[in-house]
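Single chain ahead, by itself, as structure tokens, in the form predicted on its own.
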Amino acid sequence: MLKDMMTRFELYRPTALADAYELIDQFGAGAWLMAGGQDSLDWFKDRAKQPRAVIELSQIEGMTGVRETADGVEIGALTTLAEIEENALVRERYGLLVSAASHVASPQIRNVGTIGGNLCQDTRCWYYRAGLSCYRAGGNICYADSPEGMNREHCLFGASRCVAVSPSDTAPALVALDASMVVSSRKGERVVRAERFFVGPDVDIQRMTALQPGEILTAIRIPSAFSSANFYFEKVAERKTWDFALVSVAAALRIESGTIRDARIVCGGVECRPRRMRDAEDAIRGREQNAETAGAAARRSAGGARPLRYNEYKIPLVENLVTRAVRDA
């Protein structure tokens, strides 16, 4: 397989969504939508993806920046991760997202990478990325879940033929904040809750999001429900920077007089989509925020886990991260 050698494609840079829709209609399955390009260029250089046309979205007006709304904030999908880190409004009210964005890759990548691109990036399973014909690529085998497969980074939950995980650092934070995704197409606009925006292989094994052909993620809306709540984010990876999570946790807790009134705890790196830890949430609502409550959450966080040959270490890792999230939020 040739590396670092892109095949030829036509590059288009529309300045309006209507023009982007026309290009998508024109090239059909041969069209590739690109935001910051950090994920796309890897695919192209490895020749695992060979689009006829690349539609680069960065010039479209109205898809950048942070805007205050009547019920929270709206973030344009082309807003860079660095801009989110530095935005005063997001830092004041939604520090969980700031923490998650600051853990993506490296400062150089965050200066270019967009929030929309980070949410919509494809899985990093090396068998799939190498262009092998696995289930996710339209084949009839999961190499990672075979007797000889290397699956140290793969899922504990939600496997359905494919055992890959979502690589996004910001996705668990947005699910914890109960955000919604604004999805646009020639047919109009629809709003999808973050929890339903990410899909598992049991829903569609060849997609990781609810985006349909011809649709573009244009904005993310975060409601005020968890504005300025108690937050916690932690990411465990092989390296401190430029690496994807082995396991991560994002938590948003509403605490009044030391009692947890509401909680949303989400783990990344353990399922094909961000995993909402509902049993752990149920275990702590109405209880005091202390070590005992954190332990109760941890004991409920790994129920139903089905480790693969090389990733059983993720179970105590999940339990420890949930413990710290509840105790230290």
Contents of the next structure:
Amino acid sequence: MLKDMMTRFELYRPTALADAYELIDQFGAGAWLMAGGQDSLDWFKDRAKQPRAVIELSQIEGMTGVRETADGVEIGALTTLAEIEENALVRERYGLLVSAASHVASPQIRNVGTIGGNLCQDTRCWYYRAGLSCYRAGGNICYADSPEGMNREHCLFGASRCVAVSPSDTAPALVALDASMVVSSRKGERVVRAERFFVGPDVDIQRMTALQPGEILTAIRIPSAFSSANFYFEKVAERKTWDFALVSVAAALRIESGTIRDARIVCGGVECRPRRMRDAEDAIRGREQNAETAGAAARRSAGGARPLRYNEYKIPLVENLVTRAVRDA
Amino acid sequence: MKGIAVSTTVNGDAVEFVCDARETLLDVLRNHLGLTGAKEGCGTGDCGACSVLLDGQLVCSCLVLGAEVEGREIETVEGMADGDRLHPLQKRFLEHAALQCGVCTPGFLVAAKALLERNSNPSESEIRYALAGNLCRCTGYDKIVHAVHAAAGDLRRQQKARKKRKAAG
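Having seen the form predicted on its own, can you show the form predicted together with the partner chain?
Now the full complex is given, and it begins with the chain already shown.
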């Protein structure tokens, strides 16, 4: 395939959200919002996406940095992953997000890639990324779930015609922290819980987030509920760097004198959105944090999984990661 | 074709160029400015051969558009030596045979420089973490890590000597 041969586009660098909305209106489906570009340029070079207008958001004021709020912190969507890794406030209270951010891609990419871009990036399904006309691309077939499909990286849960998984490392961490997404548009602002922000193919097969055309993710709010809780993050990938999770786990546990008071456990790489392990959470609330409790959580983490031809290995992977998360958080 | 006029600073010099919206910083450096140190290995951010510093931050120049560097400062491998005098990292890479084909070397040198500017005495794991975005398919990584470690010592000694001269002067 031709690499590094981007099709022609107009580049816009608006300095205010209002100008960005105007451009989105003007170009409609031909507009592409770019928040760092570390994945965008890959799409353009592959020619799998051919926008008419690229709207590069970095010049918009007020969308970077970490601010303390009455109930936690607010992170501008254009804050780079490296800035999050190094931010003192986030390090002190939300080590889970620091750990997730530090596992994204490579130092180079974390220096330019933003948290908003990381959350809104499209799936890595290789059929879709190759520009094939699959369901997600508006066609009428899923190549990954066909008899000869290579699907070892695809989903265990929530398949609905499409079997792609969410690629973001930071998304499971933010769901575990019960974060909210601030979504802005010409109509104003709406706040969406992280858990509802990521959507499966049953809700919308062509999008991975609740963002509608004309909307921009402007900030992420993390409440204090799990501030400085016990955290666990682990990402299993084929390479230690610049790779996407086969399965990841992000867990936030509130532990008081050895007893788990509250828990949120979320896996990446198993569904089209971060998957909350609710049954596992229910199984451990009120119990002592030990190997036995961890085992109980693990046994309830893969219920309902529907493996494809080549991804059954993800089931024990999920169980083992949940075990470690509950035992070692 | 409408060009985009960009003013920037490259290795300390004010530079102006006109590029197409689709041209990356790497295209601009190599094709417009004649700075061919940064290499295109993959074009997708996997290999790090195109690494440069943008406002002091290590980036893949193949994943930054030329138009995005307006008003910013770029440092490339060409800016590391002082005339004929090689940077300690360059010297140590030669001494430790930390390269064979050399395609990855400019990226490794710039990435190592970025590390040593933040951390003058990195541990082996800190060096490996900082160089994780750079691939080498010839020598492997041990020689590179040893070279960076040795250069870090050189730079610390230089710094110390400079301080001493200052105190004496």
